[in-house]
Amino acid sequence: MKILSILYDGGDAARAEPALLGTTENKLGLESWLQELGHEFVVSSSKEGPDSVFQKHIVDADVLITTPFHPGYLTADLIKKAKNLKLAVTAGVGSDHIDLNAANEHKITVAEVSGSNVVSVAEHVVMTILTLVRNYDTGHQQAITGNWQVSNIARKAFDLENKVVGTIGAGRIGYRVLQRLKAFDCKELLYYDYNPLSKDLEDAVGCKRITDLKEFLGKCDVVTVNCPLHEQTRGLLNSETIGYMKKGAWLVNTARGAICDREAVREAVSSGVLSGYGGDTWDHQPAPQDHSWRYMVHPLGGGNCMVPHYSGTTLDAQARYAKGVRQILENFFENKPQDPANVIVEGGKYATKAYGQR
């Protein structure tokens, strides 16, 4: 079989670390195990164009492995090219750079490694909250460039005790956010999603469900988006729903970032609608040089917490992805039923609805 796999360069980096696994360098570590089984394996992190390696290959590929922190944007169109293709696996968690519907028509299965990335997202949430809160880059700034003026910085840091923080998606990462953010004595925390928790969950930390989304944005001091991109969360955070918020809120976005409107978000943090916007997905990956969250500033400085996409890829992260790629093409190859936590599609049928309500 031909298996074509979509991944980042490393460079020096990678070939300094090999814990680097989702790597075109280290190739998640299965090379020579695919080799061994006879399979073609082709890596690259050439995406974009007809004249792409990913276009080029997608035409005969029988599996394609791709990844959020440089996914291969599988379209509708792709998807008809690619005659041979049967499987579709996600290095990590979130799968909307496949067009789901595309591949249910055409009956390819789209697998993703579910959990691998909680624990990383979830403490990433928590570290852009208190950045963004406490004003952190303010004081970075000044630090690095040879400045000290306190009253700058401390004129925008506060405490997130006595806070409401609230999640939009309450699932393994959303709550494991609430989780941590029990330990800072917040006024309140609360959850927006259409699947409400069981009770003891909400008894364990303290949460509470809000069912209509502007009186959740109302409520809330910080706003942090753990939910998956689909047709009914893209743009969900645009111009209006942003003016929901409470005026010097902060919003944290380590989902997807078309679920955020780039030209809202750009415009309330220029304006000091908000008090800062952080994460590190972009409405597209890579995101270009010229793209607005890169430099959007507050009119009294900071408010800027946006990286690039890395909060699920740290190395801890990329063993556990790793190895849940090797076990899915495992599963391929033997005929062997899939995870059922991990499929996302199969057989022409929706297998989950963390894509939505269907």
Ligand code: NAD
Contents of the next structure:
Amino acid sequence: MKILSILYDGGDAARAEPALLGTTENKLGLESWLQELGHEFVVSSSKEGPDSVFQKHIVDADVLITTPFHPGYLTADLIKKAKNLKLAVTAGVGSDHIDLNAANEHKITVAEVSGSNVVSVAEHVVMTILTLVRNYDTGHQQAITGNWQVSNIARKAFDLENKVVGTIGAGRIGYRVLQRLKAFDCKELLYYDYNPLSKDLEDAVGCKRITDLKEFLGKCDVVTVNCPLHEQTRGLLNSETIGYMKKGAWLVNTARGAICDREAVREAVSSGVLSGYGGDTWDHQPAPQDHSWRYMVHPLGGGNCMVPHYSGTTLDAQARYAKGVRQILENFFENKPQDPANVIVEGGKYATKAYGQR
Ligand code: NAD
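Switching from the form predicted on its own: structure of the form predicted in complex with nicotinamide-adenine-dinucleotide?
What follows is the whole complex; the chain from before opens it.
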């Protein structure tokens, strides 16, 4: 079989650190195993445009493996050309880089390594919330640029205690964020999700579900986005819905960049309507040099906690998703069923309830 994998280039870091498994150098640790089994394994980071390795090899690949960190965007057009493609594996969590409706039309299975990096992301969310709410970046900039003006930091620094924090999506990541926030004695922990948590899970963290988005956004001091990107969440946070948020609230999005409208976020941060925005996911990756989220600043400074997409690719997470990809391939080669938790679409239908209400 021909297996095509689109990963990010790790460069010197990946040559020096073999545990950087999700790179073109270390190939998810799969190369010798796949070669021993007699498969052709094509690995590259080249993914944009008709001359890219991705677009050239997808036409006769049987399996695609790609990561959300450097995704090969498998559009409906490319799916039409991918005559042999049977399985698309996401090395990580979040399969929105694949046109899932087109995958269904062509009966392609899409599987991801569910749970592999959910703690990694939840920890990053908590870090980002604290970084923004406490105005850490303004303080750090003073420290490393030789300045010292405490009032310019403190005028926009708050405690997380007694704030209302809400998550859009209370699945594996959203719930872990709530669990971790319990220790901060927030005023309320809220969630907005069409799949309700059980009462036991709600009681364990003391959270409450709000079913109306406008009401939910109006109650939160901090909103964290932890749902997949699909038709119903693309642009969910836009100028209208950001307008439902409290003035001066913080917005954290480690789910997918395109859930938040690029220009609406820039405008809200630059005008001070939001106190800050942070996350690691961008509406196109790698983010272009001139992406406004790289440069937006709150009128009082800070308010920007963006980083490249790495929250779910810690070394711990890479070990887990590399192992999970191998298991998915093994099941596929041996005609065994996949772990249902990993299957996003199969046999022409959505196997998960997380990609929208259908
Ligand atoms: P999950 O499937 O366990 O949970 C997702 C939850 O979102 C579900 O409960 C679902 O009902 C809910 N949801 C879906 N649509 C919604 C909507 N319109 N409104 C409210 N809630 C909605 O998934 P997870 O493991 O928690 O991951 C969530 C997402 O986080 C992934 O799909 C991915 O996009 C993103 N992610 C990012 C990184 C990273 O490195 N930044 C890593 C892993 C996952």
